[in-house]
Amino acid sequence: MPLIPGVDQANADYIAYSSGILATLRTDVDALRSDLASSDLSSARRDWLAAQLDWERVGASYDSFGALGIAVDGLPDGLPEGVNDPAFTGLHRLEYGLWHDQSAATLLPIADRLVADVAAVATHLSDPDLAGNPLSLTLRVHEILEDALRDHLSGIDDEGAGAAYAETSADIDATRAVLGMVGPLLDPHLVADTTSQMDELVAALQDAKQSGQWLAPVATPLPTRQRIDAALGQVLETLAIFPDLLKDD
């Protein structure tokens, strides 16, 4: 099925955007590695969060970057040894160690591998099975926030940091970025409605902060959690029609 005009340029814009975010991620991963080399675990936790939010903003939802993305942000689910399995690597492996009192010396080799794995994603970013397929753009607009619901707000990918709301906020940033690239190709009323609903979700998330710091969901009052869930559900209902919008019937 042919694509509507302008899709290839929008996808090139997305690749350029993601490349820039990956450069920031590499800087923050380098900082995290330096923290571990200095045995500064407090700074490592701070720089881990910065790096994790960078990755969320790349928009690699639903394992859409394949094995290279899983190396950066995979989970221990299904691995024979769980969190202790050698195949469990990347940001969430570092999260587990940093919030479960593992030593800097234990985590440093994992950070070294993460540096290489992030570089591999950047090298192959425009491959068709990463970000190089224009058909994935509107699918990505939908799946970024669906991923937030499936993994973050459910707690599935929480390895100790309690960063679900911070990660969801970063996912909104990524969704806005991709929507900005494909928006000129879509019904402007649909784009406006989606943007308004994301604004409501952002407002709901602001109540999950205390003194400027994100709260873990378990520490967030129930009415705030319910408001966030409802706002996200509304956005996802609207985004559900997006995946096929770039196809020219």
The other form holds:
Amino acid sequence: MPLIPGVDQANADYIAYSSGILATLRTDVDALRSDLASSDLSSARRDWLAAQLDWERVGASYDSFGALGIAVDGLPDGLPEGVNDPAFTGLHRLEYGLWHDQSAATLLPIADRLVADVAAVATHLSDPDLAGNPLSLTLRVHEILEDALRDHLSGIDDEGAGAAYAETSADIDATRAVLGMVGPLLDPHLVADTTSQMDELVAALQDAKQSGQWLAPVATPLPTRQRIDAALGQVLETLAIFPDLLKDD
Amino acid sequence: MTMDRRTFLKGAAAGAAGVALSGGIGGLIVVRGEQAPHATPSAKPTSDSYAFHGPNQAGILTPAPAAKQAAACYAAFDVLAANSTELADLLKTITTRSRYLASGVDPSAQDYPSSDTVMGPQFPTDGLTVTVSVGSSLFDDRYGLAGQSPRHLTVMPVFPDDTPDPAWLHGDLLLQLCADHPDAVHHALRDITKRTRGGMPLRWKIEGYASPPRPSGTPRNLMGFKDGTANPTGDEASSLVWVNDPAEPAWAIGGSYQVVRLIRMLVEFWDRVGVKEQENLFGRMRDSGAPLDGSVEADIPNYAVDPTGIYTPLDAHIRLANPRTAETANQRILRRSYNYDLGADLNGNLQAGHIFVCYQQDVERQFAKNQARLAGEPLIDYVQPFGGGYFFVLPGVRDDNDWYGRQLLT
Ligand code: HEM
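Now show me the form predicted together with its partner chain; what you just gave was the form predicted alone.
Whole complex next, starting from this chain.
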């Protein structure tokens, strides 16, 4: 599939960007691991959120980092034993344990494994299965936020933390970053419209905070939730045309 | 629960004939076996109807998927009968009501008027078929059926791309009700449940609808693609669907393995994806339904001359589901699916999708092989299987004296 000139460079920029975020993620996952090693569960919950939001900012939407990405961010869905399945590992597994009274000792080996799995993503970042193929950048532009709609705002990937809105906010950061890379290749009016629709979404999300903390969608009053869903839906309709514009058929 | 189980069909257990049960009083169900007429009231269809008696149940090949009724309901129940006698009574009641509802009778000429007037005082058959199937849980230790299970009937496993929701899964007994209009489906469900309330509480239910051809050919699913094109038909369909393996328990011959998969479609996302990408996911043209190497819907894809997937991607849905090789020929399934529309999801999206239903002689040899090949298919980004189950369609009711599951329970 031929792409318009400049997408290759944009993808190189994306790899540089995501490798920077992965470095932060590694630091936060190390911190999470130490919290568990010292049985400090409340710090572990805080550091889990930081790590989860780092991962969102990487922009590995729609399992676009293949099996290595799933090891970091996979869900229990599809596993015979669900949340109790030994193959359920990674950030959401830790979320499940941290919000379901599991002990630090239970979770420590999972954190150890996560440290290794994040390192593997960093090592293989430029492989075609992960971020190496520029074609996947053209999809990333809209799929990061499609992921927010499908997995976060639907409640599907909430393993207890109720962090859907925080995650969506981090997804906006990632989308803005990607837009910064491909935007210069496209019509400036389109990019400006998209940016202002994302601003609208950011504003809508602010209303879902209580004492500085985001509510879970189920606990959010309907009018607030509707404004968020509407703003996200609107920006997704706009972003949907980007992949075609970046292709050169 | 325990109490329900004990009080269930108190009368029925005592009643000798127990052919039919009437409405309950104060939670107890009273048998009116004595007064039950033995002959089916004279059939007087006021609309389409499909033969109720036969070696196989209706609602699978009669009418065939290509001519299936426009409205459907899948209602799964848990059985609370205390013992196998009560279970038999329950099945007899379902038989009596189904025979009556599906055959068409003049209400004044029989003893069991319909309990509701949703379809007016003289309800037409409206093309109703009732298809009764049972889940593997019925073959546990409750009814002494442990050794009698169809050989390949299991609890539907969790497949790799599933997002299972326990509220929408499994069941001891499933009713598939299909008719020309939704009110007839609703009416049938109400009529049957009224007479079986103490014995089989509802577990989950979902209504489906079939679209008309748009503009012609096979009807489209809610992703806008013609769905059902490559279904087997005629004798070939019969030879793939009805259980005839002598290794199966004798009672099961003439039955069929039924797989129900409730599959949400992420329709908003789907509508934000380009047509070309959609066509590559399915392996067919969206407008015409033609395979990607053909020009009209009826064209047969030729994968042998396209080994690298130049025309039809190797991971296209139709290519994975049916590679069209000699080895996979007996793995084909009969699909008879419906669309569904529910309410809104938490994220404000439409809750809509596909009640995927398929029939086969051997769920392992057929559906499970298809499903395994489809694991991880690119289409999975746009759909989420969340419910359903594996069921076994009982053999047909032969005549006026026969009832669903008679050979299993006697
Ligand atoms: C939401 C889920 C699904 C959708 C939207 C869908 C849609 C379609 C469409 C549009 C076709 C092409 C037209 C046709 O021949 O009918 C098709 C074919 C087919 N599908 Fe599916 N399907 C779904 C799930 C499944 C599942 C779960 C299975 C079985 C495990 C399956 C098995 C088949 C088979 C066997 C064919 C015919 C292939 C051939 O013989 O060429 N489908 N499906």
